[in-house]
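Here's a solo chain for you in structure tokens, the form predicted alone.
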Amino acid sequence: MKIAIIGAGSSYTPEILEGLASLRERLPVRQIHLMDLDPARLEVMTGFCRRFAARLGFEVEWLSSTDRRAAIEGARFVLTQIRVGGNAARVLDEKIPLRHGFIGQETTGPGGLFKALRTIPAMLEIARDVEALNPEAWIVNYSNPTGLVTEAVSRCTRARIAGLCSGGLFPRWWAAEALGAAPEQVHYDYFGLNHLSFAYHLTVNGRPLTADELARVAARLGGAVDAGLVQKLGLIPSPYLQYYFHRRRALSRAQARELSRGEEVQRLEKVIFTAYADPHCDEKPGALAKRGGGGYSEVALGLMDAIYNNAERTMIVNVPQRGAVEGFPPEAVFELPCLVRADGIHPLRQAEVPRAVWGLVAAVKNYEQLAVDAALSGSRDTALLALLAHPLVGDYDAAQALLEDMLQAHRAYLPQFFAS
């Protein structure tokens, strides 16, 4: 089996390579093909996963190019983890929301619409790639924003894509460590949107919780949002909840900090490739575990397992909703609970949704069907009309002199927008 990475750049590469080496009875995989524009950049991961395969005792073939047609064809499945104007084009979005009044954050309000405005193309030309040269494959997507590069991709083209995120393991995570119980022993209901989703009716071994119980795992989110509020509502947010449930709170941090998130990335990063270039470094370096990203390749390994093989396992994935969650439209990508098997994703129905946060979700659902069709495009009026809907702007006149910042911030990854 082939396997392709585009955009292997990623510092997040080396734990795809891991999670492969662990499954390689079950995921035979023969060649690795490595892709990404920047050759330098390339050029030192290829030379670190060598290294760290030849320590780990992965056998395997590598593959390393700046052609995305010759990493597609033939590969079974399709890594996708790209990060179009790079951490620079990160902070941007991240510092001048910020100055109009607005939460700066990569993929959550405006900062999120312009990652989306500029990462649906490229990721299209991807998909249409692997539509013409290997039908037959999946898109393992990670590129942010997840969801809405799912609906594009799903909705222009019959390439197939899981959008995936780690996010739905964290309730899990968080119930096991609080209640001293096993992963394996804590199950829930899911429902919303990518960094935007909620885990509710949770059980330990089949038993609900108790309010106490409860208010355990709710300290396990870091105060990101309030305890309170987690055992009031009932359900156990993602800690992207922090930007609606406490948007002043998160604004004045932010404007507070001395450095945005991108920008300690950015001296992160250095820290990290310098590392990976170093010729004697066969092992992932401890700057890694900053990075974030926690449960990135046990979420990829585990579709992949799961079609590869037909095992059929339940798991949350990004992908159109198809009546599984009533008055929307089937196109609507959600983040759902998916029974995933060789014959593909699909989606759960969803009996119940939460009252509580169906209006906000629904809300941002809007908000993304307009993002993606503005990325399709190019119309600066749809732009303005998904900032207006997005419940963190809403505001005409300041969404105005906003999405003209970022435009020509932007310029030179948005063509769609300046095509005359």
Second form
Protein chains: 4
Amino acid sequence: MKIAIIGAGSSYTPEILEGLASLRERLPVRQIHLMDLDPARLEVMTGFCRRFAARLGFEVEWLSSTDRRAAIEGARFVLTQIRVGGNAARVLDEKIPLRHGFIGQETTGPGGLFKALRTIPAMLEIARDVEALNPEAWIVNYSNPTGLVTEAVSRCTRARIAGLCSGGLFPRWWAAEALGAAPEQVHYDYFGLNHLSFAYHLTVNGRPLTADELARVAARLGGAVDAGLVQKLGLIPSPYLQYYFHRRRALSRAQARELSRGEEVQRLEKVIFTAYADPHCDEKPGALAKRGGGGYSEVALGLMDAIYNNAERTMIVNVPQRGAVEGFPPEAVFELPCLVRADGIHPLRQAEVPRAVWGLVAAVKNYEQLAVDAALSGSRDTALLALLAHPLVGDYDAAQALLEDMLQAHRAYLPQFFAS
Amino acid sequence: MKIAIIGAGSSYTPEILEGLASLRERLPVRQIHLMDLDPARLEVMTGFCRRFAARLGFEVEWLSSTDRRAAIEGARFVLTQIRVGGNAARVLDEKIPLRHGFIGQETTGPGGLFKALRTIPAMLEIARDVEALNPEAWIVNYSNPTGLVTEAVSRCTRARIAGLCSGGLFPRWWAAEALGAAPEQVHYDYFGLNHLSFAYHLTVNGRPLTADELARVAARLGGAVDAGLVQKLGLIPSPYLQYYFHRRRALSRAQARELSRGEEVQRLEKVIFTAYADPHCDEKPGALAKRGGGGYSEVALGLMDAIYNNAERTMIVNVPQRGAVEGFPPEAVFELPCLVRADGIHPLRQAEVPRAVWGLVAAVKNYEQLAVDAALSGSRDTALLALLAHPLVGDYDAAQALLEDMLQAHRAYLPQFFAS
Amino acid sequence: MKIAIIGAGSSYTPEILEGLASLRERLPVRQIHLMDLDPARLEVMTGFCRRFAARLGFEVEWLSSTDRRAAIEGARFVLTQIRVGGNAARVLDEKIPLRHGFIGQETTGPGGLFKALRTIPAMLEIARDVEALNPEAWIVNYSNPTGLVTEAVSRCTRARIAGLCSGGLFPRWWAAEALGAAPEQVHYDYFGLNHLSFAYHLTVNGRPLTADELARVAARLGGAVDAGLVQKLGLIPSPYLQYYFHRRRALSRAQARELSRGEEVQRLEKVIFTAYADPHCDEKPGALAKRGGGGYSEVALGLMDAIYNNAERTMIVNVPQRGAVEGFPPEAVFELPCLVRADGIHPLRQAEVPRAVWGLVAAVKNYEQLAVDAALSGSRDTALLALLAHPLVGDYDAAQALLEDMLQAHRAYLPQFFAS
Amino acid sequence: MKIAIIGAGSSYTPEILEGLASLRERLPVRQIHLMDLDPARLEVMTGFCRRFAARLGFEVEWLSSTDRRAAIEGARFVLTQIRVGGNAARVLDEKIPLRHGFIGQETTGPGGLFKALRTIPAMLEIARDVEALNPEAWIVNYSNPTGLVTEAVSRCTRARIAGLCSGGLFPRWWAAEALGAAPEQVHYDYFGLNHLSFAYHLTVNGRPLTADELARVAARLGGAVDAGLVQKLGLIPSPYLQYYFHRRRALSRAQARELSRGEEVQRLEKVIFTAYADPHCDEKPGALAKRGGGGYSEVALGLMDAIYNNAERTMIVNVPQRGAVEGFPPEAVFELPCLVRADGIHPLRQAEVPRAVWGLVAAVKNYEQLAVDAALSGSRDTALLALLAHPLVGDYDAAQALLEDMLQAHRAYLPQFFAS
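Hand over the structure of the form predicted together with another copy of the chain; the form predicted alone is what we had up.
Below is the entire complex, every chain and molecule, led by the chain shown above.
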């Protein structure tokens, strides 16, 4: 089996390698094709991967190129982890909105919109190659914003794609830790969008959690969302809900920070890549742990295992909802529990959605539809309506000014908006 | 035929009287029973109504009492126009939210929530009397917030209720004026909630409006919503959308005003009631025109005519949607075009809803459900979740402080929240 | 205004003329273009129409041709009343199924399937001409089976089409007669397919009918459906339900008849056309009353009036249901109460469907979908599955034999099944 | 863990015992409480079970009583396998309809209706005991008609119930055998009602079956449904579909049989019970294999294992569909793939249903709703409407006569229809 990694210059790549090595008995990978548009990063990463694999005793053939089609051809899984514009663009997504009085964040709010506008055209090119060259392959995507990317790819191509995020696993891990249970004894319903999701109806060994137990699980959120609010809601929100439920606090904190998260990551990545480039380094550098994103590899490997081995497993994935939730079009992508097998990813019906937050999810889903429309059409008007529809923006006058600033700042990566 | 007017001390009452007089050939009213909890206002109003009716040559028997059940008994239509806490409470609804950085408005935002919390219990008492004493009667409600009131009454009683607002007629009037057409030649689809509604797919003589014609209609909004935005949306929003689409401007304007609208109304009403009380006055005072609310009487009379005469007519009314719009529970009240006849009010299917705003409507509908829950239960937690769900609030920390202030300020009219 | 009549050689044409004459003040028709593939019938009909119009004092220009496109061009309404294969084919539809132990009927059961297979391709040609030459025109169809024809045309073209039948009016007329009320005081919900429809929730002056009153209305069915059954169902079925509810009796009666209805019609038409051909005849022949189909003209004229004059009216029409009934795809054509205006035909939401018969309607709708598929594709397999899905056939072994007989018998009019 | 078996006098009981013995490591059963209304059968069965368990080396405590409440108390699972009226009533269900020209069958058609009318009241008594005494227990039902029983119990009680049938497993077994694959490598979508179900979208190792492979699977149906029809449908129907798709053949065959299946079973059971009663017999008698019903035990044990061990497994079960299929009320019971875990049985969304048969399923579901209504109300009218709605009856005149015959024949077991 061959695996392609698109955007292999990402600092995450060694985590995937490590995961593949640990799962080698179930996933007989023979060839890994690393692909990146940046030859320098690619070379560093290929070198490190060879050394790291050797240290792990993981025998696999390494290919490396800047040619996307070569990487895709023959691959059973195409892992996509691209970042159009790199961390420099992310920093703009974080900082420009703050000047207009809106939260600046990689995936939430106006920053997420612009990340989508840059990423979707690139992901569509990849998906069209998969569709043409290798229609049986699965795209395993963790390019953010993964929900929007998955919706655009599903809408425009017949490529098979799973939009991954580790967020769906956290409530299980937190509950297991807090209650001293095995993770597989914890179940819940789950509803929402990527980074706007809610775990509810939690059970352990089939028994509903008590209010006290829920509070203990909620404590694992570390205050990202107020503990009292979690009690009132009776569910475990994604920590990203802090940007909605504590929007004022989140904004003022962000305005008060010296470095944005993107800037911190830029510093960290320098340290990490220096280590990767060291020809004697054959272990994950310590700084990688601070980089974040843990759990992605577990989700991606679980998914590939379930598909490759036809090993029916429930996992939380971003997919077109196809009737799993009431009141939305079938093609709308939601982050949902799914049954994953060789024949596909089947979202599970969520018969009841949480009473206090479904309107918020609907509002953000409406924004997402408009955002995908804008990414595909390059229409300024649609981008403006997307900002207007976003619950964290909503104001037309401010949205107009923000849109212009953002379009100019990201101009190099938004050709669809600047065609003559 | 008997008509009961509950809250007859309202300054609007003479407009209803005028409407009934003008329609006397189709609606043979023999008795009008005025009811109000305030005997002083009631006496003034009864006196004026007798004189005004005499001047109009409208022969009808006048009854007047503070006994609600007496008024309801035998009435074919029960008109409800109550204001719990009077304009003094309205002024608090307008002013307290401003201090917390939120818009203060009679029906939109936190002010609307508290108006609902005060009004719903009183309206339920009325509806339960109708249900018990006079189940065939129709409650013709224009107590605000009319959507929330109608949802609560429909959910808890079997009384027949129509939630009225003149807002649904404005796009027709505006289009007729702007295009030089007869109003009945203008049609449109219509979707939304009271004071959060959208007219779209406008036609005149069956022909869709051009972009230019739409702009001419939009100009009638008088800038409440930006003309460029109206073009991009391709629909005519309710002017109340200014509180959403121009939330920053609306907030700063409100903070800059010397008098709130409620305070202006208090002043106007003094002038109006002085006139009503004058035993020589038998005409509507000039100040009444500044009071606002025109069109209510036209809508109420059209509805009573259609029901009484079984004269199948389409009108925009707040009713449980029963499948007229996709993706919401059947009992959710929406403001929708309806077929009105003697056998009831039948909402018309709106097969497509406007792509750019359905998420906003969903978010506000979610708030409304929680607001009704809170009004019925007296639960502070639910009231807090309602504020959190409201797109114009959304922030938990600020909502907590605001809730406490509002509950204390309105304590006298919120017994359900202060039961021992 | 120009009106085109396609299939103008039909004996019904004078009824339409009479209707147009009587409505001339509301519908200013200046030109009527008669079109038929049969020049002989066309000539006879044109001659008679001129004489009849003269007698009625109806001044209008008469055009006549076998060129469909000429007729369609410039017409505001295109009336279609074609019968592919003529009454000879109808007689086969009636007689062949009887030999296989199935009911033989013009629109119900296997006969209706073959009428659809013959008619749909011809109607699509007409609709494509309308789409290309005259997209604003309305096709006013009463070619049977009107539901299937309308579904095929709506699915494959953007031509505007209304599928008419007088059946929706009968419950109103029966109730008005039985209860001594004005027809416009009678209302009901209505659900089903053409010739498989149910009026329920009947009211007169807004008041629900008593069981006794319902029985009096039901008596007008003349025993087509058993009176006791009507009571138990609590609704007024179309008389065509006799073929379902009394399928054994209907079959044995049909098997015992000497002449099929089609054969009777053939005899009648000879008499009628002899009269039409008489150059002195300028009045409707007496035999026409026995021909059936009364009410069609009333429905067609009401529809044209509502559209032409933008005179918002509720009528029962076959249209894509677009969410008016739960649980069926939006493009499925149902016979439903609709709001008819210049901007289109809007089916009214039927929030509750009759509990005892929805499954029968679903089964027949499923058959209809397959029948349309078969008509479009010319697939024998699909035609067989359509017969299998039909509640009056259902048996695979018998369906195979029947299909072969019917295909051979109608071979000349089913080119799509016999392409090399 | 305690298990209760209600209707333990059934000849199937030893199969359950055998299953429990083989699964003893995963299901630590300590006590089995056999309950039956017939003390003689109960005594025989208890004796045999003790001997058979001893032979299997299965150590468990045996309780035996005619007291239902004693059996239910403390049980983790309550297995129900009752047959009200015994095989004598079954024979009537098979024979009376034949005289009226309808198929006579245990679960399909009029026979199934009367089995439901007899069984539902008895099952409700059991379910109400479970609800009151032991609300955490699961009722594992294989009393037929299992879909109707499950719908009645779910509608009227809060007892947890799974309606089992082995039918859902057959397509998997057939495909595995036909294709030489492991059963767990075969997956499919599945839609329908008990004994009216369809497996489609079959895959093996995630790959869709070819037409040729499907034909090889279909061959396992043994001609119950014609192989050519299976090809055209592109799915694997339940063998019970023979009563629909080959209704004429099924009827004439049944009319030609000397003994009905129920009469054969009566003979077999004599042989089987003689063996059970033999104090030296400690093995399943050979005749049991001819009794049928194999697979039930596998399904029941798989379900109990998944629930007890919280071992997330997909199984086909009859449950309220709760949005898993479009267009039916959430409480309607369907036979569907479900995710089974300790926290409940979650039906999986079936996003597409088979195009050629959904109408048949809808028609039978409509019958089932009316049948449950009739069983609960004892209304003759509703029972008549149920027969009328059934696609295999449909004729009102014949249904009336049939109903009277059946009611009289089963009078002793239908008290709800004969209350004074």
